[in-house]
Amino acid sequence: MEILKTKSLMQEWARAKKKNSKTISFVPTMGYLHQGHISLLEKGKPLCDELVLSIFVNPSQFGPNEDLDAYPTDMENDLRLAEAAGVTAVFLPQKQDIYPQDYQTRISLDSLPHHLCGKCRPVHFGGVATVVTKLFNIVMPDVAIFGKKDYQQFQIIRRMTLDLDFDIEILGGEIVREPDGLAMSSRNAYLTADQRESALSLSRSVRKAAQAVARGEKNPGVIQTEITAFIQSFPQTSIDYISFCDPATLEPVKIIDKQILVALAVRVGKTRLIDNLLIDPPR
């Protein structure tokens, strides 16, 4: 396993690859790897010749008062387990590399961006699509995996790869859960035993939405009112946002009578948790 930590370094070793018919599967995060990190990389193995990890805390993406400057690191941690998942490159770029003095682009969408998690968080999805067209442009991949348990920015990265005519294939890999639900994050790592609890809140939320739909509640809005309720009974969780809405547009529905993707985000203590399902109603 090779690790770049410069840009230069970078391209040189993906033009080389390119330069042997080799293929590129890739996988950015921003480290603090756990299982969920490990699955996106065992699908993008057996893809491609090559399986290349990048590691990178992006600034761009974090608003005032968020936790860029506490979110969890452990790079020995990271390069022992992507090592373990078959990766040949990891990808170390430095904030200097990525956003050199005077940058000045900055990549927006129109209209994705303005659901979800993008009302709260206003700057992070035009920093989420801007690092990963550098990515893109740096790593040169033939395949990116990115996790639907940000369904959102699963669907941004796709909107733009199409809207910018990158030859990259995107792919999502399911969300991966803890034995009792709790869907993994490198957040997790911030609760405290009874926060851990109330973060339970979020899983049995969604499985309710989805057991309200299989009893054929079509009404989204009592289905909101059923789950805040449960939410607001667990200690120290405040909701950002439930959401009832169509899986590609993000648009709220109204009623339930194709396929719905229910996503929120709550607040457990200072923790901000998302999750999601994508729910059919009865035929």
Second form
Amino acid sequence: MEILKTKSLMQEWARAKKKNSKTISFVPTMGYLHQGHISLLEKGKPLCDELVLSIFVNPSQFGPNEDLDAYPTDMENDLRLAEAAGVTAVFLPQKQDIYPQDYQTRISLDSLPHHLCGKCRPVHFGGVATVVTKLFNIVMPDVAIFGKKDYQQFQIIRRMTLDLDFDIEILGGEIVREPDGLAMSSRNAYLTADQRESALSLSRSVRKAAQAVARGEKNPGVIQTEITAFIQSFPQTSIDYISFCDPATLEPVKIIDKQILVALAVRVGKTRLIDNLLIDPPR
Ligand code: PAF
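Alright, leaving the form predicted alone aside, put up the form predicted together with pantoate (PAF).
Below is the entire complex, every chain and molecule, led by the chain shown above.
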């Protein structure tokens, strides 16, 4: 496994692979790898000749009061897991290499970033779209894989890839959950034992929503009221949003008569967690 610490080394490596007609699968991450990331690597591994992992905690996707400085890292463990997953190159850029002093370009999308998490994280998706664009240009992948726990991010990257004519296939990886249902996230590391219990309210809520739809409930408002009370019954929870929306546009739906996405963000103590589920109404 090669470890490439600068943009130019990464580009040189990718160019050499392309010259030899090798294809590249790519999994961008911010590190502190867990089984969710590993599942993305496992998905990418058989698809191409090479498998690249990037680890970069991207400052431009964090707002002023977010957890950029506290974001967990464990490079030694990440590299061990990457090697075991069959990664052939790890890209570990430094901030200055990605955003040099005079840097001033940012990617923006018209509507997708303004729903769900975008409402309380106004700079987040611009930062994600920008860094992913740069990583695509540097790593030159044929296929890139993103986790669907960040469903909005996944849709934004898909849209951006189409809109900007990147010749890259974007694939989504399913949410990987702990045995009790908690969606895996690097931010779970922030939770105390009590908060870990309260964090289960998210996965249980999306399951409750699916059960309500399966019972024939078509009114998102009714389910939202039920879930809100359910989450509030757990200590230290504060709801950012619960949304019943169109899976492609992320626009809220008024009636559940086709597949919907239920997505939610809840703060548990100071930790903001997200979860989602695609739900089909009964036929
Ligand atoms: O999902 C993430 O870890 C990040 O948002 C990404 C895609 C690596 C961009 O920084």
